[in-house]
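There is one chain below, alone, in C-alpha cells, taken in the form predicted alone.
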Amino acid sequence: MDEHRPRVLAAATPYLLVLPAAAYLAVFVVYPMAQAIRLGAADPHTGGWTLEHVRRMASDLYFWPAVRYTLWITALAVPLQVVLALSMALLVNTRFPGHTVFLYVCAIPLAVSDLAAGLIWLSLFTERGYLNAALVQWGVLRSPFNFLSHEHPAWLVGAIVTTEVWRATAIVMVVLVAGLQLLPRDYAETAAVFGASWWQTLRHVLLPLLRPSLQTALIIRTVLAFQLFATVVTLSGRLVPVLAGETYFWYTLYRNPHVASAYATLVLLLSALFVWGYLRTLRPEGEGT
C-alpha cells in the first residue's frame, strides 16, 4: 500500500489544485446562475414552471430598447478596446525607453470602478462640465452643448462608449501584453530576415499566435459589456436602457425578482452565445473541430 501512495498522490494532485477554484465557481457562479434560471421560470403560486415572466419581460416598454442599446454599445466599445489595446500592447512590446512607465500609466483605469468612471466623465460631458467650458473658451461653441440629452441619443451612446473605452481598455491591454511576452522573438526575427514588412509580420505571424490571448480578451470584455450598468445609469439615467439596468430596476424598483431573473437569464444566454462564437472563430490553428 505504501508503494502506491506516491503514485495515487501524484495522480490526484492536479484535481486537488483545481478544487478551490472549482468550489469557488460552484458557490459563487454556478449556484447563482441556477437560482436565476429557476426564478425566471418558476410560478410563484403553484411552484411549477411557466413562461409568464418571460412574456412579461418581452412586453416591457424598455425591453427592446434595452436589447438594442446593449448590443449597440457592445458592438462599438469592444472592437475599439481591442484595437486600442493591441496598439498599446505592441508599443509596450517594442520595449522602448520608458515602456514600463507607459504600461503603468495606461493601467491606471483598472483601479477605477464603473461608478467612479461614470462620475469622472459626467463632469466632462454635462452642460456645465469641463468639456463645454473648454469648447466655449476656445471659441468652438457659442454656448454649452448638452451632450447627455434625450434629444441627442447618439451623443449619449458616444459618451457611454467613450467612458467604457477609457475605463476597460486596460484589461484587454494587460491580457495582450501577457500574450506577446509569451511569444518567442524568433518568429518575428525570422519574418524580418525573409523581408516581411511590419504589417505582414503582424498579420501573418503575431496575430495568429495571439489568437488564444485575443480569444480570452474578447470573452472577458464582451461578458462584462453585457453586464454594463453603473456607467450607463450615471451618464444617462434611464434614457439609454440596457439589459443589466433593467434587471436591477425590476428587482429593486418593481420588486419583481422573477422578471429580473428572466432578464438575468437573457444576459447569460447572450453571453454564452458570444463566448461560443469566439471559441469557434478564434480557435488556434490545428485544433480539432
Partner chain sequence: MTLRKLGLYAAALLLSAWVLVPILLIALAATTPREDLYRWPRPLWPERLSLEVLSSFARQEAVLRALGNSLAVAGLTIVLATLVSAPAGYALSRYRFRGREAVQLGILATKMFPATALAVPLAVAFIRWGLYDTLFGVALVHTALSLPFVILIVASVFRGVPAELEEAAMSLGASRVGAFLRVTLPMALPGLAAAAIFTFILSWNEVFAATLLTVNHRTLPALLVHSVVAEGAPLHYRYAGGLFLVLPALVIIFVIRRYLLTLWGVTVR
Given for the second form:
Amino acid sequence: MDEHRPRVLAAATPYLLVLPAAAYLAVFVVYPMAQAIRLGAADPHTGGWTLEHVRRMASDLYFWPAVRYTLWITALAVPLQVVLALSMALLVNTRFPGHTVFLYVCAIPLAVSDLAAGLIWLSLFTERGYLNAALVQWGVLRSPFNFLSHEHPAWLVGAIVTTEVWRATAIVMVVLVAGLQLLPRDYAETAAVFGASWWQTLRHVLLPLLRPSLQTALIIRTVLAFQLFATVVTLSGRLVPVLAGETYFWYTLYRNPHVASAYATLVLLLSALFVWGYLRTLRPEGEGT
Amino acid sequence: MTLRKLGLYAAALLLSAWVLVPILLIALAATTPREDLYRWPRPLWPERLSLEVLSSFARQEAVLRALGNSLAVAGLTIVLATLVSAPAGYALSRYRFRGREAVQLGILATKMFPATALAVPLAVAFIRWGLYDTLFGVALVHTALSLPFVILIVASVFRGVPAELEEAAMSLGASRVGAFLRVTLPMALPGLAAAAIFTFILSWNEVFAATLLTVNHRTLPALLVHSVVAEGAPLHYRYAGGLFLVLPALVIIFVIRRYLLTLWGVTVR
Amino acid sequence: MAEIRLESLHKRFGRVVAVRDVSLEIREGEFVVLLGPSGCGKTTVLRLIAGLETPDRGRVWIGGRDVTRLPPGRRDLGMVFQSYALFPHMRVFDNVAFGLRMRGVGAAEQRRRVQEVAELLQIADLLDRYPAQLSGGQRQRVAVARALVVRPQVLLMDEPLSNLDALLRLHMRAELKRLHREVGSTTVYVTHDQVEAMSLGDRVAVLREGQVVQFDTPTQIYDHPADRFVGSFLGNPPMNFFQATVDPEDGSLRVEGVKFPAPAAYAEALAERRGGSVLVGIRPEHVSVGAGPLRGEVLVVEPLGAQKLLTVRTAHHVVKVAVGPDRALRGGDPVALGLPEAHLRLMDAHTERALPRR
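Okay, that one was the form predicted alone. Can I see the form predicted in complex with its partner chain too?
And the full complex, kicking off with our chain again.
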C-alpha cells in the first residue's frame, strides 16, 4: 500500500496541473454554450422546450439578410486574405534585405482590433473621407460619392471586405510564414536544379507542401469570420446586418436574451460545423507527420 | 537578376503601404482640427495639425474611466490567465499522460468558439451571480477567451526549456518544485512576459463580450461601440477613439516584435 | 562510496517494455559501463538508478539503503547528462555550486569546494563565464565538476562524450579514467560505443532489448561473448560466424565440408550435439591466412595503418580477417584460411547462446 502512494501521486500530477484550466473552461465556455442552447430553445415561463425563439429569429426582417451577408463577406474576404497573405509570406521567404522589417510591418494589424480597423477605414470610406478627397482631387469624381449608404449595398460590402482583408491578412500570413519556415529550402532548390521556373516551383512544390498550413489558415479565418461584428457596425451600422451584430442588437436594443441566444446558438452551430470539417480534413494528414 | 530584385522591392513597398497608409490616415484624421475635417473640398494634406480633437477626447470623464477600466480588466485578465494556464501549459509540455490528446483537442475546440456565442448566456448568468457590469466579470470572460491561446503559448515556452535541466537540478538535490522555481521559471520568464503581453492585447482589443457585459463600467472598446451605435458620435470623436485604441497596440507590438511570429504562430498551430 | 544493487527492475512506457528483469550488483568504487545499441534500455536503467524514473517492479539499493521510492535529490548521487544540462542562466560557479546550495552548505565552504573541484577539472579560470561562452569540452568538464562537487556516493554518466568531436573524445576518455582513479566514486556509465566501454569499464554490462545479456570484465566479454549478439556488437570488425555441423562419430566440426578438430573445452557440450549443427565464432585477428583448409578469394583489402583488413569470400561465407600491415595481398588473390582451435567460440545454432566450456 505504502509502496504505491508516491507513484499514484506522480501519475496524477499532470491531471492536477490541467485541472484548473479544465474547470475554468468548463464554467466559462462549456456551461455558457449549453446555456446558449437552453436560452434559445426554452420557454421562459414554463421551462419547456419551444421553437418560439428560433421562429421569431427566422421571421425577423433582418435574419435572412444577416445570414446572407455573413456568408457573402466570408466568401469574399477569406480567399483575398489567403492570396494577399501568400504573397506577403513568399516575399518574406525570399529573405531579401529588410525582410524582417517587412514582416513586422505586415504583422502590425495583428494588434489592431476589429473595432479599431473599422474606425480606421471609416476615415477613408466616409463621405468626406480620404478616398473621396483623393478621387475628387485627381478628377476621377466630380463630387463625393457615398460609399457607405444603403443605396449602394455592394459598395458597403466592398468597404467591409476591404477592412476585413486589411485586418485579418496578418494572421493568415503568420500561419503561412511559419509553414514556409518548416519546409526545408532544398525542395525549392532541387526543383530549380531540375529547371523549374519560379512559377512551376510555387505551383508544384511549395503550394502542395504548404497545404496543411493553407488549410489551417483557411478554416481559422472562416470560423472567425462568423464573429464579424465591430467592423460592420462601425462602417454600416445595421445597414449590413450580420449574425453577431443581430445577437448584439437583440440583446442590448430589444432586451431579448432568448432570440439573442438563438442567434448565438446559430453562430455556435456554424462554427462547430467548421471545426468538425477542420478536424475531419486535417486529422489524417496530421497523423502522417 | 536586378529586375527581379526591383520587382521584389516594389511588391514589398506596395504591400507595406497597404498596411501602413490606413494607420497613417487615422493618425492624420485624429490630429486634423475639427473644422478642417468637415470642410469640403477637403485638402488631401491638412494645412495644420493639432492635438485639439485628441485632447478633448481624452479629457472626457467617460473616456478616462473607460481607459482605466480597460487597463484594469487587462491587468486582471493577465493575472487570471497566467495563474490558470501556467500549470496546464507546464503539464502539456512535460508530461505524456492519458487524455493529453483530448486536452489538446478541447483547447483547439474552445479557441474556435467565439465570444459571440458565449457573451449572451454569460451575461444572463452574470446577472444571477452578481457579476454583471463588473470589471471582474469582464476579466473572467476575457480570461476564458484567451486561455486556449495562452495555454498553447505557455506550453511552447516551457518546451523551450529542456527537461534535462530540471532533471539535473533534481539530481543535485532540488525537489520537483525547487527545480521548477530555480531553473525552469527564470529561463521561461521572458517567454511568459511575452505571453502576458499577448493576453493584454487580446483583452484590450476585445469588443463583443465587453459590450454585452457592461453598462456603467464600459471598457474603451465597449464605450466606443456604444457611442457610435447608440449615440451616433461625431466623426472626429470616432477618429480619436480609433487612434486611442491602435496606439498602445502599436507600441506593444513594436516592443515584442522579435516574438511576434512565435507568439501568434503557436496560437494558430 | 557505495555499492549499488538492482533487483529485478521492470519498466515499461505504454506498450514498450524498456527494462525487463534487470538485476546487477555493482561493487563499491567500481566503474561499470552499460553498453548496448540505441533503444536497449541502458539509459532507462541509469534513470532508474538516478530516480528520474520509478520502476514498475523491482528495487534499487544504494549503499545498503533501499532508495526505490526516494526522489533523485535524496539518493546522494551526481549525474552527468548527455547534453550536459548546464543551467544557461547561471555562471559556471553557480552551476557547480548548485548542489552544495541545495544541501545548505555555507558560502565559504561552497567557494572552497568549488575551487577544489575546479582545479581537479582544470576549469578554475572559467568560473565567471556563462555556459554559452564555453567550448564543448569545457562544458563537459563543468558538467562533471557539478556532479562531483557534492562528493556523491555514486556518479552516473549518460553518454557524456557523445557530443564531442573524435579527438576531444579520446582525450576526455583518458581524463575520465584518471578522474575515477583520483575520486574513486562508484560510477555507472552509459554508452553505445564499444571502444569507450572496453577502455573505461572495470566491468561492462551488455544490454539488449531491456535485458542484461552479459555482465563481466571487458576482456572476458571480448574473448568469451555470451551470445552471437555480444560477439558482433563488441569488436570492430565484429566476430565472424560460420555454420558448422558436428560429426556424428568423432564430434569434430565440419565447416564448408572441411573437417576441423573441435576445441577440447567444448567436448562435453558437443557430445550432446553429434549429428546436429552449431555456430562457430572467431575474431578477425585470429583467422590465420596463408595456410589452412578453407579456400577463399580476397574481395577487398583495406589498409588501416596498424593492420590490414581483408574481406574474404569462401564457399558459403564472407569473412573479415585482420592481418599485419606488410602482408602483400590484393583484391582477387586466392587465399587459404585456417581457424585455430584455441580461438573458436561455439554457440547453439538456434538460441545463438555460447555453449558451456569446461
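Positions refer to the first chain, counted from 1. Under this definition, the rigid core comprises the largest set of C-alpha atoms superposing within 1.5 Å between the forms. Nothing here was measured: the structure is a model prediction, and the numbers come from that model.
Once the rigid core is used as the reference frame, the Cα position of residue 27 differs between these two forms by 2 Å or more.
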